[in-house]
Structure formats: C-alpha cells, structure tokens
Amino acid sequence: MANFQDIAKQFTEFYYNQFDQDRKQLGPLYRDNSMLTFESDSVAGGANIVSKLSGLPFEKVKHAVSTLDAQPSGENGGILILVTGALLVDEEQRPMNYSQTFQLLPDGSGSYFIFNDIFKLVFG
C-alpha cells in the first residue's frame, strides 16, 4: 500500500489536472458530506460543490504547484494536505498565488474523497 505522501503527490497531480482541463468532472472525488470554502465561502454536497467550481469566473485556467505537505490524519486513514502555488485564469499574464487544503479520507474501496476543501488567493 502506498504511503500517506505519496497518495497525497498523486491525488494532487490528478485534481489539478482535472480541474484545468474540466472542473465540471471532479464530482467523484467528493460526497454529500463533503465542505468546501472557497474565498470564504462555504457549500456543502458533491453537487453543490461541482456547481460551485463550475460557475466560477473563468473559462481557462492553470495551476502550477509550487508546495505540497502531507500528515496522515485521524485514526482512520485520512491524510491532510496543504498545496501553495500560482495560477493564471483565462488571458491573465501576471500568476495569482494560492493556499488550498484538503482533508483525503478512505471511501472503504481502496480510495479516498475529499472531505474538506479550503481555497484560498494569497495576496501581497
């Protein structure tokens, strides 16, 4: 089985990828249990949150990693990660740097969901 680090590479190089090419995809990896903050603001629920990502101002976007810490979480398996990097939306030329954490639990089958979502823009 692999470890909580490198669970935490492959699960980070797969949302972001995701994410960038189709953000209206990334339902699977959350469940009605799910949270995410995004800007302060928080949904609940699968659908609820793919709703949220999808309406988001942009059409294109990129993320680019600059940071990735993991700690496994709980006594049940979960795994914590904190993610800082840059991301260009649409025609923008200048990155805008971010923070995103999530919280990775067992889904019982061999995988994890995420739990807990936070997003944040780093500014200054």
Given for the second form:
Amino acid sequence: MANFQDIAKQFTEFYYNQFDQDRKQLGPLYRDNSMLTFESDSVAGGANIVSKLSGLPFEKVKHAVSTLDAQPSGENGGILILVTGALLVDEEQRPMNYSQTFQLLPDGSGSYFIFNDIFKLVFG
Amino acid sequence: MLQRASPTHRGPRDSSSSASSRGRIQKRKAGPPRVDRDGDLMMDAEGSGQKRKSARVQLGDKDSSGGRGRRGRGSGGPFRAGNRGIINAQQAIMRGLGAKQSQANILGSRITSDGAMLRIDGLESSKAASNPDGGVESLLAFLERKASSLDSKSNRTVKIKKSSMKGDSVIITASPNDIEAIQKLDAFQFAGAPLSIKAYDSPSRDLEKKADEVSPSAQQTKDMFRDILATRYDPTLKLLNLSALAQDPGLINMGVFDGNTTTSKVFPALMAVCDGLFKSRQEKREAIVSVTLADNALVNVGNVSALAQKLPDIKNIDLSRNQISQLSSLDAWGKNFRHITTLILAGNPIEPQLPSLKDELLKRYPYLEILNGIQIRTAEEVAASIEASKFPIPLAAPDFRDVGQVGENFVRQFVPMYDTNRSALLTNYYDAQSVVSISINMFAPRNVKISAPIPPWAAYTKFSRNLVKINNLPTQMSRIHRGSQAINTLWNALPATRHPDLSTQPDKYLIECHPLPGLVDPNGQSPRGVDGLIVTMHGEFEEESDKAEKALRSFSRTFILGPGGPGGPPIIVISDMMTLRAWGPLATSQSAVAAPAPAPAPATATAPELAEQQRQAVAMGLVQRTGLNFNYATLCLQETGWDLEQAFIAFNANKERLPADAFATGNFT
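Please move on to the form predicted together with the partner chain, as the form predicted alone is already shown.
Full complex below, order starting with the chain above.
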C-alpha cells in the first residue's frame, strides 16, 4: 500500500500531465462535491470544474512542478498537497509562478478524488 | 571580395606561405587585409600603425569607405558603425590576440564573401527593444560575446560582419565558423526574451541583390508607389489613407490592376515600399498612427494582411464600407494590432452584429476603446484590463470567504505572532494534532528585473520536505512536524522573520479563505466531521539576519483551521504547509480590477457584510456546539431570531427528530 507521499506524487504527476495534454479530461478526478478555486473564482461539481478549466483563456500550457509537499488530512485518509511551480501558457515566454493546494479524499474504491483545488498565480 | 583581399597581400608573418604570392586564393595563412562587418576593406589590426589608423577611419565612418555602399545590408550599418566604442574594443581584443586568431578571422572574412547568414528573432520582445536603435547594437554585442565565450576552447573571437533588419528579424552575416558558434545560442535568453536563431537562406540574399541592383523599371515602380504613398499620407493626422485604392489615379495609371486581384497584388507592394521608408519600427510608429482602408471592397483582411506585419503599432483602423461580414474576416491580421484603440467597421455587413461581438473584439484588441465611433470602454478600463492581461491567466482579487471571522482573526494574529512570539502562537493555535511542514522552491522563475541576490537557503534546506526531491521515506517522515512540541523545535530552528504589516501593507499579501467541511471532530461528537476553513496565504517576509543586506523571501502557505479539542484552543491549525522561494513581487490584481477594487484579504467589511459575518459567526458557534451542519444551524438560528442560546435550546429539544443530514458530514465518498 502506497504511503500518502507516494500517492501525492503520483497524483500530481498525473494531474499536470493530463492538464497539459488535455485538461478537458480531468473530469474523473472531481466529484459533485468537489470545489475548484481558480484565480479566486470558485466553482463546484465535476462538470462545472471541467467547463471552467476548459474555458481558461489559453490553449497550450505546461506546468513544471518545483515543490510538492503533502500531509495526511483527516482520519479518512485524506491528503493535503501543496504544490508550487512554474507554468508557461501559449506563446508566453515568461514562466509564471503558481501555487496550488489540493485536498484529496479517498473515493471508497481504492482511489482518490480532488475535494478541494485552489490555484493561484503568485508572481508574474 | 576574394579578389580584393588577395592582391593587397603584404607578406604574411608566416613566411612559409607562398600561396598568396602566387595570386591564388588561399584558405590558410592568408594575408592580413580583411573585410570588416560592413563589407568595407579593412587593414589587419596587426599591420603598421599607420595602416591601422586608416582602417579605423573606415570602420568608424562607414560612408567614407565608399565603393561598396550596399543598400540592402547598409540598413544595418548605422547600428554598427555608430558605435565606435564597441569597435575600438573589438580592435583592442584583436590586437591582444595572437596572429593565429587574427588569421582565423581573416580567413573567415575571406572565404565567405557574403558569409553565411542567420536570422535572429526575439529582439522585439526583449527589453533591449526600447533602446534607441531597437536593441540591435546590444543584441549583436551579446551574440558576439556569448558565442565567443561558448567557443572558448578555440579561443576565438566571434565577429558579426553585417547586420540588417528584416521586419522584426535581425539578419546577420558572419564566417561559417562564427555562424556555427552563434547558432548555438538559439533559444538563449537575451534581455528577458528567448532568441530564435535560424539559418537564413538565399531568398533574402536574392532580395538584397535585387535591392542592390534594382532594374530601372522596378526602381521606377518603387518611386511611383512612394509618390502615391506621399499623396496619401497626412503628416498632421499621422494618417495613411489607403482607402479606395482601386480608384487611385496613380495606381490606375501604373496599370497595376488586372482583373479583380487589385488589392492582393498592390497592397503588399505598397506596404513594402512604405516599410522601406522607415529605418526603425519606432520611426514608423511615430509617423503612422492611423490607417484607413475604407472603400476597398474587402471581404476579409487577407489581401491587406501586410498591414499587420508592416505597421503593427498603429492605433486606429478604419475599415468603413467594405464587405466584412464576420469577425473571422479579420483573422488574417492575427494577434497583431495589439495597440488598436479605434476600429471602424461602419458600412460593413458585420455592423449589426457588433454589439454581440464586442467582448470578442476586446479580447482581440486589448486596447480597443472606440468601436464604430462608440466608446465601449474608458482608457482607465483599458489600463486595468491591460494590467490584468499582462498575465495570460486573468488575475482576480483574492476570494476571502470567511466564516464568523475565524479566518480573518487567525490571519491577523498569526502574521505578527509568527514574527514576535512563536511560542505564544503555538499555544493559541496549535495542539498535539497540528502538523507543520515546509519546503523550499529553489527554482522559482524570477523577474529578470530583480537583481537582488537570493540569500542562501542553508537555514531551511535540512527541513525542506519537497517530495519532488526527497524520496527517502524516513527523511520524508522526519521532516513532518506533528504536535506543538515538534513544531516548537522546528520554529526555533528557523530564522526569525519580519512580515509586512497586514493592515498597512495589504498589497504584500494574497490571502484566500474558504469553508472546508468534513474535518475530524476533535470532540468526537460528530462522527461525520465538522466544518473548518482552508486558508491560503501568499506573501513575503524579511529574514532577520546579522548581515547588512535585507534577506527577503516569498512564501505560499496553506492552513487548515478547525475547531480545537477539549481543553485546548477553540480554533486550531490542523495543517500548516509552507513553501519558500526567492523573493519576487506578488502577482496582485490590484490594478487589474476596474472601479473600486475589493480590498485584499482580510479587510474591513461593509455593513451588510458585517451583519452577514456576525450571523455566520453565530451559526459557526452553533455548529461547534451542536455538530449541526452549517445550513441547519443557519435554519435553526433563523427560527430563533439569531439568538444562539435559544437556538441551542431548540436544538436540544428537537435533536432526536433531526434528519441525519442535518449534521455536519464527514463522509464524502
């Protein structure tokens, strides 16, 4: 059984790969009670989250994770993850620092979903 | 040029060389005369003082070199010839180098009369673009310096022989060896912008040859175009009137229109001639502010796409009375014309749709203020949205959704106490279950304008729990600090800090706060969990150090706050994760928000907000006492007129009858 650090690492890797490839496919990572706060705009529910992500004003995006830290969260096996890194969008040449906090919860069938996802650009 | 170089052979230092004395072109051990970057004959720097002097005169004053005033490349001349400082420096370097290097350069000059050419893009996005010469001079110096240092093992000075501008591209010529060295700089950063360095091939040379040897008729055509442009230019208005080109008597006389391909052929030619009238983009920008393309029967801007390439900085475009029917008809201009403030589409089929296309147009033309004569936003709004659009992802003011001011109170106490009294902070907000960890981001990109050195991370690295780097499980576990005591040990080991004052410098922070359901109930009353808050805080602090210079760090910190256990503080930090990175200013949306910007983070609330906050506080109190979820607690309080005690009594009287979903849930699976 993987420990929470490994889960956090696997999750982040998967999440950003998928995000950079095709963020419309991130839907299965969210549930109806999930919440995404992207640049202070909060949306709830998998479908809304995917449409919010899909509608972001860029096409190409590349995340580079610089730091990843994780803590167990709650007694239900939740995991709190804090990621900082840099991202490049479209033709923009200047990488931007971002900070993203995830709270993962087990979905009862051995995998995890994103309960909270808070994204913020912290430096341009 | 090969011929030019050989006959003036003055006897090489390498006496074994006799090839040149036989008048043959030799590849090695060449005689000293060489050709400078502008194609002018230049004496060897190793030569006699007198000759060197004459060489310098030629270098310094390009026009005096006579003979080979090549127009095509000559356009790059002023950039180089004007800077005697650099040239002198180069000569000094040349003198300092041994004969061998000198010969290598001579060789390079000689065997490549035209030299190989490279096309360099990216200058216009660099900071140097604002230099008076558009940054060319510093770009060339940069390339020479970098390429020379990259090629250090050959100890050779890379020299660019010629340069010219093609649109925004800089075309350079150098010897094949130097070209090879310079090409290695592809994708290097120059003044904040990555350079693209690609081979530049013959078409351009052909073009330049054409420019050199314009046939009489071509020259005539060019002159006629220039005359036409002159009649269509209004210097007072800085307006280039390109309307109704098909009716232009001059153009008709030239017979350039055949059938219906009118603008498609004439326009690019006109634009090319127009472009040739200006030495720099800046000059163009200053001369032409507005362009009218009215009455050209344009169905789309495909035929006039050259406008976007040649005059990308114009501010006003009039497309009146054309046949433009949809927004995509403007696609050929792409994302150019970022500076358009006025767009006129009167008398086009698209006109009735404009109100609904407004947003799309604003996106496409971020400075657009006036559409078809109607002000669609103010200059202030433009400025605000420009500020926002500096970031490809629009920035928003922080979203601070507090419950009962718990988050605000926490932040207001946490920040100063972390600086002044960490142990009191531990007592007030941390308990045996609190978990703290930190990680260091040593690779956060920084704005190139920030020159302050990054203070060493030594004090932090042994605590950094960056799971990207730390793979060893025991190390991972030892860097997670659970319980006040362990946290105390960590905090004592970390450098003392000084955070900016929250109330006087709120712009130094981005703080968000959201309710977070489903936390473990420390009182064990609500098996399905209780509500808490998740607080994310981004900011900076100054590290206390004995060194003279200030050590600034930027941080991002996430807290999970929840109710404390029995006998402990009422609100505790369940999780506290901090990432530190090199200091950089925050990407704040202060200026991004037009009109009264919401104050960042915990700020004074308006009266209705305050009332709402008080109600939330009461509801939160009831949540904590009863284990009800927030909605039911609110309902219960509404029934009892927001009296907490009454609500608690009502709760006790009815709790057996309340449905299970009235209680805070902990199970979200």
